[in-house]
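Just the one chain here, the form predicted on its own, laid out as structure tokens.
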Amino acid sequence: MTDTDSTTTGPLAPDDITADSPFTLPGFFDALAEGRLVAARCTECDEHMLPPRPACYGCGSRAVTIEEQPRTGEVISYTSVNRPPSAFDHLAPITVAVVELDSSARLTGRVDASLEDVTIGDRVELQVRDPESVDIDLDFDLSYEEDWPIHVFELV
């Protein structure tokens, strides 16, 4: 994966984006597997994009940079998914939340708690797990997803 620090402006042309770029979903999961949670930040309007994108969905600028994100945040919305994707079927119902990280970036993810135990404003921390430790049925993964870690929020 290409390492980009907060002073580097992201790809300005589509040809600059490779499969392992941190501005792609595979690049995002590569960083997550290394223990890093990264987001793109637009240097024009300060919009955070998580997972990272090569162009800002706020203003359309390609002046974006990669920034390491905190793993803690606050639940701003949540719901129960009673019929999840097949790989997660045995875990149903699943609590899913939109979490605003302490950096103001937002990430949607599963919460390792029942719906009744979650409320708006709860503090959570992102955990990165191996798919096999979560008992995910790998037969349902696409081939390029097999090595992607699973992110889960835990109440703190």
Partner chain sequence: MSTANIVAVGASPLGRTDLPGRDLFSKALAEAFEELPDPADVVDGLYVGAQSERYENQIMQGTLMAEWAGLRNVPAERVEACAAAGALALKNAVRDVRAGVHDAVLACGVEKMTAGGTEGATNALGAAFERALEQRSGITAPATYALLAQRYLHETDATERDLAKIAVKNHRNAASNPRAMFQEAVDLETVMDAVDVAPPLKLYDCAPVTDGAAAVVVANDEVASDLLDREDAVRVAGVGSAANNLAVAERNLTYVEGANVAASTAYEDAGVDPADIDVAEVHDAFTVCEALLAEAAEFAPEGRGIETVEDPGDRSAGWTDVRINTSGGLKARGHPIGATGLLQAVEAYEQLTGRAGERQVTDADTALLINEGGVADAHTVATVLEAQ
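Mind pulling up the form predicted together with the partner chain next to the form predicted on its own we just looked at?
Only a single chain is listed, so you will not see partners or other molecules.
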């Protein structure tokens, strides 16, 4: 379970759950750092889960597989964080959105645009940024998060 083309369709075995598996957060962020956004897809009901997890919250099946995601999608909802947590102070105000990717997987993320320029239905593309370039307070990161990339959406 170390690549993103896996055809796993059964419950993960204990040995599958390692830091280089995309079913774990380290493996998911490693893939993201290499430019691959991956989700788990339930082979029973087709639910997409991002980040991947070992069981489907839609139907309960553990028959999940990893599927690379399109990087484009649509803004479902959006707002502005005018007073963010202290680690993000220098980015305020932060525009955030719920984005539905073209695969139907959904995730929340910052949008690299001012609030007035964003509306529901806008097309966006996922960008992957080096955590250092985002300049988030290092104290914010947990030990295992330090090298994880930061995801941001850009309007397209």
